[in-house]
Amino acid sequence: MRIGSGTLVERRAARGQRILVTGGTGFLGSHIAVALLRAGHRVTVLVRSSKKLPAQDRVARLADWFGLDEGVRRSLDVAEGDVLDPGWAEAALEGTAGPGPVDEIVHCASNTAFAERKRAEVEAVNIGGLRNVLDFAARSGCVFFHHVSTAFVAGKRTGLCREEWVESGKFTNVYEETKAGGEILARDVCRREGIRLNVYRPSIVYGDSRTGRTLRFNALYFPVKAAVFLRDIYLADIRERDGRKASELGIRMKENGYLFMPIRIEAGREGGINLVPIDHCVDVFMAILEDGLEGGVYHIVNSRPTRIEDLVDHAKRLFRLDGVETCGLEAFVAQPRNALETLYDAYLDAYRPYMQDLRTFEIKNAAPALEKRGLVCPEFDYAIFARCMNYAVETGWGARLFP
């Protein structure tokens, strides 16, 4: 190792470092690099300029949406630049205000594109931008690399899935395979350049839990958001078209208000969706760097996770709807979907593994800074529901997200 824990810890307390965070302007990223803000750390994000925006706006945008004082904000600086380039570092950092050479890296720039066709664009980013950004650490010396992966590197196995590296296995898309040899990449980088490492694992991440806010919009609002498409296409049936297309799928609306959808969804007498909120996989990641001084590969998931059934029966209260409801594969073996299950299981299709997940995560290594401060996951229940999928509505699924 470079410097001894005592040492990193008085350069933290200092707060005298620059951290690096990479895919400062994504969903984990930005909200890393503000957590590390409001603890007094330097930060510097990675950030590409959009068609519509340059960097420092991007970042200014997002600065505006965490509600960041002036006083936080000068503690941020903006490189710009992109990880598939392998010359990005000098470019990039060259001119910001960060005081000396960056110290640690918070790798966060990631592809979570799951389709096959999309291969070529996931290798670049989870394999070839990861090991840029790991030559850039091996020459900057950086002291230690934290690894923002996810705990699906388990792929297909089943039951118990432990804190420890993945050599290989058997996965269920490319995002997965990827992030599996990404790690090892990085582990094997480390080792070989004496940079401590940790590996950040969290399972599928979903909005604030306190507030219902959020930057992202995919994996569980997916499903809910297709669900809630199709009742207002099959709304505005009945309103403005006397309801034809609708009663041609068993659609009718209801005495009670609620719209009547014959929808059933495939669900296991087991498993579930390990949901994660943003606000608790922020806090577990700033106790780890806080306490995992001597690297490790860290699960950050909840350890109860939320039933198919319950994920139903939520979204049916909150946007009036009946006639949705779970049943195993048999009954589709009796009775084959219909033009409307048809329509909606394709909109499943990508997320299917994960709402019926009989795996679960070891959490020995994140025990002790979890128990240490009492961080406990909350549980996914209607109240948490509601927040979150009322702030995907006002904000049109992300299309208002900004002004």
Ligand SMILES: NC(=O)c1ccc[n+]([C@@H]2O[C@H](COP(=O)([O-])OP(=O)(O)OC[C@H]3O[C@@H](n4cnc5c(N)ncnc54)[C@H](OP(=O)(O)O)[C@@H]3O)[C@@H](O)[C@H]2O)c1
The other form holds:
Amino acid sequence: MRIGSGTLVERRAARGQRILVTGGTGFLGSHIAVALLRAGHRVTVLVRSSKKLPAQDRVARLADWFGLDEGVRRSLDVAEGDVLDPGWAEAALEGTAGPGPVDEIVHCASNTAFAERKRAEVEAVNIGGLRNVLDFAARSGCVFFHHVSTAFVAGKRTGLCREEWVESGKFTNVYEETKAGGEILARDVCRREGIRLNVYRPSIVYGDSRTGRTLRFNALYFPVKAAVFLRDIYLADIRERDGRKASELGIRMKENGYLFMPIRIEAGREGGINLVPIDHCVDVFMAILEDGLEGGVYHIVNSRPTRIEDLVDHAKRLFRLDGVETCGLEAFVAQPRNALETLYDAYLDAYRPYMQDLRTFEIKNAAPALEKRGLVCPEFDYAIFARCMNYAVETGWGARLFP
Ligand SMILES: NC(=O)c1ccc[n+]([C@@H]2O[C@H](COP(=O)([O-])OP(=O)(O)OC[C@H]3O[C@@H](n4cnc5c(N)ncnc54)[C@H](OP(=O)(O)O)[C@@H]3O)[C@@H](O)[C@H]2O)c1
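Next block: the form predicted together with the named molecule, after the form predicted alone:
The next block holds the full complex; its first chain is the one shown before.
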């Protein structure tokens, strides 16, 4: 039975309830779990063991990465389980030291692959796994389900995307399609069971705008990493060999120490990439969790998308590159892609629909919580770019994330 908002606020204020976060080892899930812990909540994270590490050790390693102190760690329980297993929850939660039932669930576990060849796995987690978590919510007396979705449930469209349910649409990939279907599933089960539901829809999340730290190096990072990878190959060719391979592709060292690497990147005159740093994403999530007591759909987006030209300029400046330029599609008709451009283009394929985005996202529902706290999504300027990419390089694009 649905509890009143007053009771919910009181329960939360007493910090006596248990919040379950699925996807606790993930980028968003771990940051949200830490924010909840730091706000004084008791949190149980649902985590799988990996091939190399048991669930407990994976969480301990993350707790170190976040610099959690002992006091905060005492409010954190680890439940080992896989959302694909319908009986995951009881087995997982048995023996955890939480205060009893699960009062609220933040569902972050998801398969974020775009590739069609992964359709079965993506559907299994984003629909089947979600159904298992919702079934558990219904039988455990959970009063509030927080479903982390994506702004791209909007699918292939231009113009304003509203904070409303997406009943049907054309999707770019299986990820978008299953996230859209997942929202409707969550809505229907929560309505039927009288569970409050918030749906959070971030756009593209990158590292911390203040520190550059991150746990994932996909999306924004991928095209930059590919350019740095190519730069390093041809720098080595020039410095350590005769530079023939580089010169065949028109790549050369300039007198100012910049590597000239002629790559044209297709970019329309309008649109851009909608980027939200993880610190802002979590701040907005927490604000909505606190204020959005009646349930609803909330975009967590940047009202100032980054133009690809700006991203390219930032990358050229930081990585001392020259010759990388954006241009319209007509340029490739006049002069087809050379071998280097074809190679780079292949790296961009999966992300292209998000790089020239003409969509805008309504923030009517999220706005009051943002305004109340003065939360404004940072513009993705050079300083933030440099912080994030320096951290990426420092950690070998994630290979050396955990010392
Ligand atoms: N990152 C973004 O830019 C972004 C943007 C918009 C929306 N989102 C949404 O945010 C949510 C989290 O995404 P993310 O970027 O944090 O992804 P992520 O880093 O890949 O994390 C996914 C999490 O789900 C867990 N998981 C996957 N399959 C599972 C299973 N069968 N059972 C239990 N746990 C499972 C993973 O566990 P393992 O560690 O064991 O694999 C991991 O903890 C998703 O709903 C995504 O759609 C993300």
